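Next comes just one chain, in structure tokens: the form predicted alone.
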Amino acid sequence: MRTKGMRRIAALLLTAALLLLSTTAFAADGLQTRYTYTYDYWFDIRESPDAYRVKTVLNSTMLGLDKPMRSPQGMFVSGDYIYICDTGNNRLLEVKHENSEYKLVRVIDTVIGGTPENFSTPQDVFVDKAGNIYVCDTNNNRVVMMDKDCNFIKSYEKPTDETFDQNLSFLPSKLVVDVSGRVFALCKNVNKGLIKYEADGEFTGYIGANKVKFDMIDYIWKLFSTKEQRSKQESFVPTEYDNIYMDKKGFIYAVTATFAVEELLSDTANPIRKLNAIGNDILVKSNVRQPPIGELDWAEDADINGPSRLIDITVLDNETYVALDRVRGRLFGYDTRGIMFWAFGGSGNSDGYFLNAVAIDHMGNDLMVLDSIECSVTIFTPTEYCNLIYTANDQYLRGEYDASADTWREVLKLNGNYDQAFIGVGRSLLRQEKYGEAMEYFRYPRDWKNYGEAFRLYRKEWVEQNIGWIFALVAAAMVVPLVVGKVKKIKAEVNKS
């Protein structure tokens, strides 16, 4: 027990020593910039190294175009391939990245064999693995597939089924394709989640709607309203998601702008999800204090304010996911709990803000981004740092705890600030079974979930070890009473004698 002591003496002393350094290797490395951070357990700013740097822009001059791009929409990344919605010159972009360099490769503009052969207002593109190209065609009303050289395939059309209103126009607007060749598209006006079609081209229905929203108040009142009072008024429809991106493993993360700042109080809103193939939404929020919703501040800046209203997303390798923000032109990263690793970006027309960001994806860990407005791919590279927490939360998945252990003290060192890396050291030293050294790292962020957690293992840990003393300390605390009381029976009967 007196080891266990030191070791908790010691724990506190590094903790100490962290944050009293943590300015100094702010400046030492120069990664302060007052651009990336993150937030603490009372929901204030906590200025940070920067998680990314700007590498490169892609703009219309760079990439060497004839016709500069404009209102671009809509952009996808496969391999070492990027594929850009050039929206409002009803084409496609190819670049590739090669030796350290971003070259136009060809710019789509015809579907070798389609009726009609040109895009109009094409919105998104998806490639798969065999190099098939689909296009949200919107205004031509369709999404239309191509093999890798823009011959024409098929096209997925308005569905002819009673579930799709026939008054509407079929505008589909954004679009993943599954390893089976399923394809999962987003379209204007049609709020009953994602129109599905088979491989085939055959439409089976929608998954992953969103739950209808309404008023009570409203609701009362359409009860006792009349039949043409009703008609007027707006009816009770589920919203509708603004984007989606499918990850590796086959989930499908969606996004939606639409809902109330009440909703977003009560944590009902659920702006980012996580669908499984029957569309249910599976998403891990572990820290219910700061759920994945963007911003946690919404105090008015300039023209800015209220929530996030989350635009686009992706997911890493790592299963990091990066949800954009198009208020405030931002980034925000979350591990698999919901997790903020970090946030950065704004607005502006300087590297590394956005004047009208619509759409991001990523390389390898690289994250770039898609500005309508700047008609520009903002191209973002991992710091250090950023690295260095990837690296340690990778370890601790991997079953790793030593070796995360000693990266997330590697993150302190950066920051010692960061209540995550307190976290993650926690966590490992948890699994590790060093119940009292967990308890001081999960302190110093509040983490009381965490805390709880390795106290009743590390008072469970100490009943056993001493057990022998409990049950000694027990036994006496019933026998001594009985002793006693015996002596004393005998010595009065021995006085009346």
Second form
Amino acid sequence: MRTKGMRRIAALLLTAALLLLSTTAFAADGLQTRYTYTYDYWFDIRESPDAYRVKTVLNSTMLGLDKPMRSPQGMFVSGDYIYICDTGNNRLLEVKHENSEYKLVRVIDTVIGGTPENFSTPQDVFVDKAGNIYVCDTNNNRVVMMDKDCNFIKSYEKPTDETFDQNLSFLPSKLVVDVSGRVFALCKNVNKGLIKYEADGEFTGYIGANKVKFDMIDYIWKLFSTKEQRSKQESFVPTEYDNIYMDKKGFIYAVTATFAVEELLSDTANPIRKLNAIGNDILVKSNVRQPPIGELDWAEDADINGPSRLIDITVLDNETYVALDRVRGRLFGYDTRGIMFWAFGGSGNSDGYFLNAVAIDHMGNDLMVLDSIECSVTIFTPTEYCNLIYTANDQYLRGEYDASADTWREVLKLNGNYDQAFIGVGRSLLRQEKYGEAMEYFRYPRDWKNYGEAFRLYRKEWVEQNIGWIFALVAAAMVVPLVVGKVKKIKAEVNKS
Amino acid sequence: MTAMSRKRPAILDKQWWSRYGASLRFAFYCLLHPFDGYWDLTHEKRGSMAAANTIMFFVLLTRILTLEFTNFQFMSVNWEYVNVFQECLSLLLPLIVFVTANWCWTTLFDGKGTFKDIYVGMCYSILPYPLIQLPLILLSNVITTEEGAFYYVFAALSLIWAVYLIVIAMMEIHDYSVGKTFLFTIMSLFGMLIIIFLLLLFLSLISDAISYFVSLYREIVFRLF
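For comparison with the form predicted alone, produce the structure of the form predicted in complex with the partner chain.
Below, the chain from earlier opens the complete complex, with every other chain and molecule after it.
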């Protein structure tokens, strides 16, 4: 009788456990609950509280457009204004953020005084501090610059320099402009890097070209292949960038999606780069095991698999950079050291999911993502959780270590699986010279680098505190055998005599 | 005397214990005097099966303690995927297969050692592993990665020493020359591959046979009822 009851209870518990399991994997609407996540040391996905929530989605109807958007490709945010490149309709949309509403200000479809006056599949737009608008007017083969009232100022044409192959048509697709008015443009079919123009419109060369890598195996292979085979093979072509962004300090962040998977695995692909003035990649990657490459769990058996193909990047004012993955429609946020803060997003039709995300930008800490199939701009706003992370990070960078540790502890209350929070608390404790405690915080996320540092200092401190005992022990270890030996000797001599 | 000891359980036999102790201590002698030691081990019967098993037990114990207590700076173990029995088997199985393969070859090519001799010799040869790795666990917890060279040097030393001892042990136990020892060590490794291949083949054939009879049974059941 008793065993029967026990068995029934066990069965009930089992069913309850099964039910729980099935509900945690999928929410009631059938969508995965894994929206925001981070990785632990073992590359396992750890669910996390939402870092960003959808604030609103701007589409053609909401903006009150008489002619709906068609495959928009580019977006730029300047102050309170969002500029959307409505590529398919050859026009720009200017949207203003006012009183927490987004309103269409004007539609720009002509350059007054330009030749020609209209656009042809414009792919990107940039607005400088003075309000001048730069447009990558792709099929008109020009980058056009106009003032804020759309009066033509100048255009940047195909370079006549011999370094530019004159047989190629000039198809600028993305651009950024620095504070002194230099224009950096990405062109289709150009793999020498970014095309650079001085403020006066003169072409002055390329920056950020990929180093051509020499591969011994490829070379030997080519020695033995016939001419036809060789022509079929891909030549040593440096990768092209897919998008660029200029941060507040004038560094260009570039993303590329053309790489071999093996390069990504050996961390030589560098899909995210930070280019300095002479075009060298200076992106910091302090976590060697998990470099900033987007998705780490490639889910070979899933519908969407393989590595992330990053399509755009934006850098927040606190130097957090957010990369957008075209394949999965996901956003990956990294801190200045290249360590992932969070990842979220997905592929799909609901708000916060994308069909073909193409561009990302930010307004304050809000993130905006342009989807070229849905023809919409999704605006995300950070949650309390994400704001805490940003605050903690800023406090640490400003040197407020006590405050930073407290904020990271707040983060830990919201997400106990968050390795970065442990490391954050640990780093602050390390700066406060609380080495023993810091070690505990580094142990959990297995941050052996910081742990080693904390431990070295802890050990030093310990030795300094106990130096008396250590010396006494060492001395004892040396003296006692001596004395014992002497005593034995004397005893032996006494016995002899 | 033999009749006496056979009747009395070993655990109560004082003589057995003293012999066991002596054979265990002899393992330490073999560490530093391998040529002399391994000759005496089998030819003078100074080793024992019990001592060999004890060393084996300590090797397995050391392996598990290493996994658990080595500082994460030097060894990252994801316990979610660790099976203690699997870890033990991953040490034991290759050893047993090697001993078997070695025995197979050497009995054919006038090696003097029996299967038991080879096993005992092997176990005595891997004594450096627990001897060095156990203190290394402690060491790993008082040094940082910057000083990790000490750790890695000693860890490598424990293995190199063991391999060296194994080669010497095989040489002395079988009374082989150096060249012949190396030849048969390599042949043993090759023999291991053959044994593993045969085992896998056997297992897959057996599982095929079983699945055949299972499907036959199902077919009959579905047709008749």
